[in-house]
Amino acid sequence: MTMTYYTLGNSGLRVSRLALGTMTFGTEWGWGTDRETARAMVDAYVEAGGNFFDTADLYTGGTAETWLGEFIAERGMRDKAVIATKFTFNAEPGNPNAGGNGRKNILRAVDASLKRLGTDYIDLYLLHVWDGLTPAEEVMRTMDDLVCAGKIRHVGLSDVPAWYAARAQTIAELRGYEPVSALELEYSLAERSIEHEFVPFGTRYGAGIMVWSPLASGLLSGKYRPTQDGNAGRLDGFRNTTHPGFQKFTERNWAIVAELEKIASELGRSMAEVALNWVATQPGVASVILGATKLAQLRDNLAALDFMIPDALRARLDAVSKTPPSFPYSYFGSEIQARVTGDAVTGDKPAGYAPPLLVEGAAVSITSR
């Protein structure tokens, strides 16, 4: 395959837009992958061009920074990646400051991700979920003041409310601090909540989003079944289990498992590819997260962009996964934009009238999401 790069959001940092994560690297959580399956997964992503690598601190209590900072290290690759690592979330049971999203925990997170990957600059710095209190003031003076001091280079959000990423954008235009790059958020087949906000913010404002879960934790890839009493993977170890991201046996996901699966069919494809490059090749999309715990699993998500979805196709997928819009975007239908506009005819500017970055090389090319 000839990976592409995208520039990540309105950034000049050049991202391949399949990223290889690594929460699956370690046993700690007990459906890992162990060291040398991680260490295989990396080469074969690198030799397919990959170059972006999603970590967080506390991914496999810190394993996962650890052996993919070795990795790197080994094929003496660290100024050809582009490493992206999260803070948020507690370690310390008791302390109240060694999580959050506050200064205290953040210079102290950066630190220990640094010395866990072995390196002394991060790409891409990301809050890791919404704390429901930290100001964004507070969040992007200490991230402006990390990129001032060379110990990150980008700033992202992950798993924010949109009002909250718009609130940070804004702050950092107004004082003229490094702003969002990127957003890293939940998107599939499954889940498309950040159609609504979070899409026209990223592209209007210039962050590109990283999808994680795009295969809805496994879902997608074809190995569950709604007739089976349980499902030898991840998601059936979560049943029960109130986590937002494992609730995924409803009714609505298994009528779209069964036409992804026919769609996959028709195209000689596997399912986990086909759902993939519809993630890929949906508005605002920068980077798709890959998550594997088998060599074999990732070579064929690695696969996912070697072809073209037929229109007639993705309308198919477009509509069995469709999702009714919430208010107010449920009010804004066309009676309601014929009592704004008049009854006037309205549209879109012509092809061209704002023509995006576009770059064209012998085997990459690159262009703004």
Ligand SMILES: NC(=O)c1ccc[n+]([C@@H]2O[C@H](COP(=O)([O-])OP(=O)(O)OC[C@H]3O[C@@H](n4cnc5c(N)ncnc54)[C@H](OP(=O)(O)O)[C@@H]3O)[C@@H](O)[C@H]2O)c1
Given for the second form:
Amino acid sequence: MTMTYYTLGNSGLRVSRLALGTMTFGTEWGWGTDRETARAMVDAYVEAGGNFFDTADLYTGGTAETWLGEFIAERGMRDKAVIATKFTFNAEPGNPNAGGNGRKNILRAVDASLKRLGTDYIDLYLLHVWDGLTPAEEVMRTMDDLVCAGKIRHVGLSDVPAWYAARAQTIAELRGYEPVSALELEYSLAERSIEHEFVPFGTRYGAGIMVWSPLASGLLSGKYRPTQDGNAGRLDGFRNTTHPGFQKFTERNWAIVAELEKIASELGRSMAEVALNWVATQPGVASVILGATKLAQLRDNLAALDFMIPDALRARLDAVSKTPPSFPYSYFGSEIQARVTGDAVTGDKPAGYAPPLLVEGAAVSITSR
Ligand SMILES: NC(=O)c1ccc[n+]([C@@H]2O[C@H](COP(=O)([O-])OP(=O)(O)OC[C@H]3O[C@@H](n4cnc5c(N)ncnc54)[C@H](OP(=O)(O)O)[C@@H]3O)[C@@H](O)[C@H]2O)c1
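Okay, that one was the form predicted alone. Can I see the form predicted together with the ligand too?
Time for the whole complex; same chain goes first.
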């Protein structure tokens, strides 16, 4: 396979279109790998041409960052590697300022990550999760200070509301801060909510989307079945969860899995490869973060860009997985637009501009891939 690279958002940073996730590095959370498997996955990923590593300060209690830093140092590839890590989660129970997105925690967290990673700079530093509190002004000013101090190179946001990301980007633009180059978000055939707000924002305002859980935590590999009550993988541990983000065993998702299985069979590819290919070639996606607990899984997933999904099959995947737009996107369609324009103009732009964002019954009409 030949790994290809995109620039991240409007930045000049080149990242491979498949990134390696490290949330499975370490067994502390009950679903990860041992050190030798993690190292073998880094080796296989680098040998396939990958350069983009995603981690976070508190993945597996810090083990993920520590091992990643060690593996990169062992290979002598710090300059070549693009390391993304994140802050937000609390590192010290009982101390509210050892977590969150305030300046005090960001400055604490960045030094702790640099130490665990054994490096003196982070290529992409991301806010991990919205804390519902800290103003975007405080986050963006602190991130810009870190760029100026040479501790980080680029800035990203993960798991924030779209309005918060838009405000952060506007503040950066108006105040001359380092802009948001990446949005790290859940996206897959089973979870397409980001298409309504984040994809238009990212493509218009220069934030490349880094996809997490592209296989819906393994569901789209096809190894879980509606009637199964077994031990297939991580999702078995979430069967009784009340958190909506982890409830993957739904009627809608089983329909997606069934259609994906047929299409994968027609293409002669694994279901995981097709699901990963689909999301990697959606508008706005800069890189898809691969997760694996076994080397064989990673090897399968690394072949995901070696083929194309023909339009007719893509349309079937789209039809079974489409998320209906909610208000106000459900309201903006062509009937309303005709009343806006008095039926006089189409709203088309000259060639070379980004296409209009409105189509009947959907949020975006960015069809180019
Ligand atoms: N920013 C955030 O909030 C956030 C959140 C989550 C993840 N992430 C990042 O995104 C990365 C990927 O997320 P994810 O692990 O949830 O991704 P995913 O691709 O949805 O799920 C990966 C899991 O699916 C199973 N799997 C993967 N490939 C398979 C294959 N070919 N065949 C069968 N099973 C397969 C494995 O788990 P089992 O072997 O246990 O089944 C693997 O750990 C993480 O490592 C992390 O870096 C970020």
